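Form predicted on its own, single chain, as structure tokens, below.
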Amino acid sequence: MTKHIGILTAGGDSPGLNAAIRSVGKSAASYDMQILGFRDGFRGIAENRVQRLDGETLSGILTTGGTILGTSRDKPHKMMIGGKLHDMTDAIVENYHANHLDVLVCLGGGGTQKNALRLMEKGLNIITLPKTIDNDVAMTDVTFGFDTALGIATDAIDRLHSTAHSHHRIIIVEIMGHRAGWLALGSGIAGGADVILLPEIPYDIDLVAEAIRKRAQKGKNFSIVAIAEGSVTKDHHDAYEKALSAKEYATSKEDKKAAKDKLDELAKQQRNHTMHLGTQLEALTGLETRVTILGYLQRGGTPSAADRLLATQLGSACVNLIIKEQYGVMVAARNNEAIPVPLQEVAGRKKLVPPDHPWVETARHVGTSLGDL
């Protein structure tokens, strides 16, 4: 009998979605499989707006940035709908059955690996594919829209060069990345950054003042730093773990509320980090320095070779493994490979940075200070 195959895209747009689609419905339509998209992530099969993709709807779309499907970062069982939050699992199994689904694929990050999960555990047959240009999901070596934002980031620190060389200035870029700093590692290294901060290595302010103040000695009036957004001085993640683990072992009211201001506090704090880092190195070193933050930037346009090929590498393995009938996992890429790993050794679980990556070795091997040493 005729599969049908349900697709969405949920969490934030990065290049190769479409191209991982087209490769799902070109590879379905040769085994005579029905593919129909829904629109705007999980809210789209939740409200069943549905769009069938046929040969011409995946037409000329393997260049195109974004998602032709829309997205939105939308929860199964915290859907906002008329002011309220509301559970809308059944909703979505329902609709499932009623467009008579024999698998739902689901493409995003981290977040759509959990919300997969929760569905699969209410009995439907779902398969994700990794998508994120942060590089963060777990049990895959690599994810698609990762080397398209590399490349733009990468170009950023290129041009941004010039600049910070004419004015003799620190010139501070920062890159996507909350928790993770594989964007900002690999576009620092490949960028020729002086100063990359990472998530997972803490910094001390002063360590990183002392790097451009030496380079300052030697003649070189200018410095490029390449911050990840998420990335925080050591104070700052004493202070944070402190107050959590004062949170956590709180007894009283007064103790539990005073643990969550601090963290409120450390948030707010957090949100403005990268402007009072550049306010604190004009003020250590003496020189100008100039801020930008590329956002957007890094998500948007037209997706590399690289992430072309893995998205249709990914998706057409996905197919395979439908015609198999294997679901409840994540097509993973490992060794130039696509392999099925279980959703359950994938959800809540990030890939970090490692202390001892070869591109962190790399970094310092370069004379690249990260602010720790």
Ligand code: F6P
The other form holds:
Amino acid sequence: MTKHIGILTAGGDSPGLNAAIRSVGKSAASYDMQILGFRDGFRGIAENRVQRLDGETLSGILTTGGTILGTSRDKPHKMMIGGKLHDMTDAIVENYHANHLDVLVCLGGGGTQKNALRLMEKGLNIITLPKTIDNDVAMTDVTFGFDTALGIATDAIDRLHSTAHSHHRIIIVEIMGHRAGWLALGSGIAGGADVILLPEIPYDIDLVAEAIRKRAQKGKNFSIVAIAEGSVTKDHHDAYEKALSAKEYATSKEDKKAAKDKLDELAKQQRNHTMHLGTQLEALTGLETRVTILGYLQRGGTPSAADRLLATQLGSACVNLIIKEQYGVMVAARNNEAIPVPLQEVAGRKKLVPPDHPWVETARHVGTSLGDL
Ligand code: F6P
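Switch from the form predicted on its own to the form predicted in complex with the ligand and give that structure.
And the full complex, kicking off with our chain again.
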């Protein structure tokens, strides 16, 4: 009996999404399965906005960035419609059955895994693929999108060396990754950054300045600082932990409000922390400092060969699971294999950089400052 596969892409776009869509579609076609795309993440299946995917629409998309289906960060249970939040879970269940789906394939990051689990708990057959440039999805060695972003950020650091040594400047480059440091750590090492700052290792600005001054004393009067967008100073980290604890254990409304105000104030301070770091380093070292925020460049353009290969492998493995009717899983990359992992073990968890990770040791070993010692 012909199986009907629904597919959607959710969360931030990333290179490799179209390669994964193509792989699921082409693998399914060889088993005479029908594949139906839903537009713009979970909103598409909530509003039944479908896009037929056939040989024609899947042709030529292996190398294109973004997602032909569109994406969004909409959550099934909290979807903004007409200016109000609605729980659209039942509408999704209804459209799943109205389209006679046998399975819904969701391509996304950590948030998507959580949303997919919710739909699984409503009785839908779900399979997810791990996508994000942040590489912070639990239970998979790597996510597609990461390798391409790693290359973009590394190329940027290479290029920023030109102006750093020509103008004897500190160049700070902010790298994406949300609350994880994988992209900054990987590209910082690959690009030879002199300082790498990570969310997982709160930094001391004086130690960063000291590392840069030591380089200048050895005649290297320029430095490259690769900072993950989620990085925090030790002071900020301690103040945040203190305010969080105060909020959690507050006994009066006044104390709870005071703690919440403090958390809001800290979040506001954090918004331009990279620009602030630039001003501070210039004052502390006497070296001209400039800041580059890579932002969405890291999510754009054609996927790397590694991401195309990974996305194609995971998409193909997804169809094998559909044939076996093995649902409620994420197709994880594990030692070059693609293995099913129960969604319950993935959803709600993040994979952050362990402070003793081999890459951290490697960075320290080649003399990179992580702002903590
Ligand atoms: O999750 C991918 C990511 O690019 C993060 O690195 C970044 O913090 C976030 O998305 C930006 O979100 P948005 O695309 O909604 O601005």
